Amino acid sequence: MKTLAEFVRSTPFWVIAHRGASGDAPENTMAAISQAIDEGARMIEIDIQATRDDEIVVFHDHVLGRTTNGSGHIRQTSYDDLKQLDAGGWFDARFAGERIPRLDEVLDLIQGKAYLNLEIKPLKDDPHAERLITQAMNIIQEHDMENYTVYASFDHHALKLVKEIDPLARTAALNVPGDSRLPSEVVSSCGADAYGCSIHELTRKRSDDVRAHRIPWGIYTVNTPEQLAKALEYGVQSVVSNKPGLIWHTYSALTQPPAI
């Protein structure tokens, strides 16, 4: 597999998996990652959490109730009490049993499959972040998987302490809404290698921007074909979805030369 600094040069347009396929699968578990893959999706986003005995686990919130039969804070739960919780049941009675993975599980599952989008919580929502950004940047080099990775965050802070710790580390700076300045404006504040922002904050300033400075770029969150041909006029490189088999069949139809 290409590395994601020659894909993204090589590649014209990709699908990323929000959590997963989490339109169609659990968020954030194993079902919904398999089923993302197995659609077409080049790339994985996933969020992450610790544990209170620090096991990384791919999860999106600080609590529990949305989205196990569990309660609490995750931040005060062990991992052993963590891994009992059913995190499918919630979405669909098919998907029962659906465990919370830790984040090397989820790393094993996509390595050599896609690539990883991993985003990375605003700093001052907890005073653990700085160590749970060093222990998920350790467990991805443990795995070899540094060079398929990008960190994203609206916390442009948060991406700065990534490229302290790996100042090769690639890095996306998500648009916080409301910040009005260019693509090239915000990359070039925090060192960040791309730019992301949402459908709704998409301008031809911004697509004439990212193209005069050559910046990597994607969207969020596209889950209709209407959504996805926006996307497409102003030429983004790549979009988040829910839905990534439905966008990725989308795209596919789109731009496959007419049959003779």
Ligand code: G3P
Given for the second form:
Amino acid sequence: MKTLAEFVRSTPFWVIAHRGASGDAPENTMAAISQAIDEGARMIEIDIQATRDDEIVVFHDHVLGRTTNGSGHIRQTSYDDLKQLDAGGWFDARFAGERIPRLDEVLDLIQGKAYLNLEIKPLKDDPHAERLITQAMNIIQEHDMENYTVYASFDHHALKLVKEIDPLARTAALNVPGDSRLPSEVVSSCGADAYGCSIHELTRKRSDDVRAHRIPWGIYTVNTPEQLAKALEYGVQSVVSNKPGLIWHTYSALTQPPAI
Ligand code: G3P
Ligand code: MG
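Let's see the other form, the form predicted in complex with ligand G3P, since the form predicted alone is already up.
Up next: the whole complex, starting with the chain shown before.
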């Protein structure tokens, strides 16, 4: 596998599986990530959270209720309690028994097969933010995935911490909804290497700016051929999708000449 930097330089367009193939399997579970890999996704996006006892797990919300049969805050729940929860049955009965995976378990699955887009959920109020980020980065390092990972966040302070810990780490600043600064201003304010925003924030000003400053970029979330067409109209380089297989297939059909 090329390093992430080489991949970004040499790849005109790629699909990032959002929380795995979360349109077809429960988000951020081994099932969703494994499906995304099987569908050929080149990059997998996951979210990380910390448990009460500082285990780094792959999970989107701060609270457990939406995607598990548990309740309460993840940061106030021990890993032992967390691993008893069902993180799949809410999505479909056939996924009952899926667990909330630890970051290292997910890396075992992705390593050597796809690039990792690791979203750090806002940690502003957590006094242990720096230690937790260091811990996640150490897990990445133990899996030799430093050159295959980009750290993304709406929390630009967290991205600055990532760069302080490892100046060679790659970061992507996600535009905070309502922030009208240009991508070049956002990335330079936190030293990020790349930029991400919602499809609803796509404007000519933003797409012209990323091109003028040669900033790698992506948008979320693109789940339909119509949304893909809009992204391509703006020259978007990567899209985050709950349906990575469908979007890649649609892109390939649009850009490859039909076989004679
Ligand atoms: O990659 C961008 C996207 O994941 C950010 O939003 O809420 O789905 O984590 P969210
Ligand atoms: Mg995310």
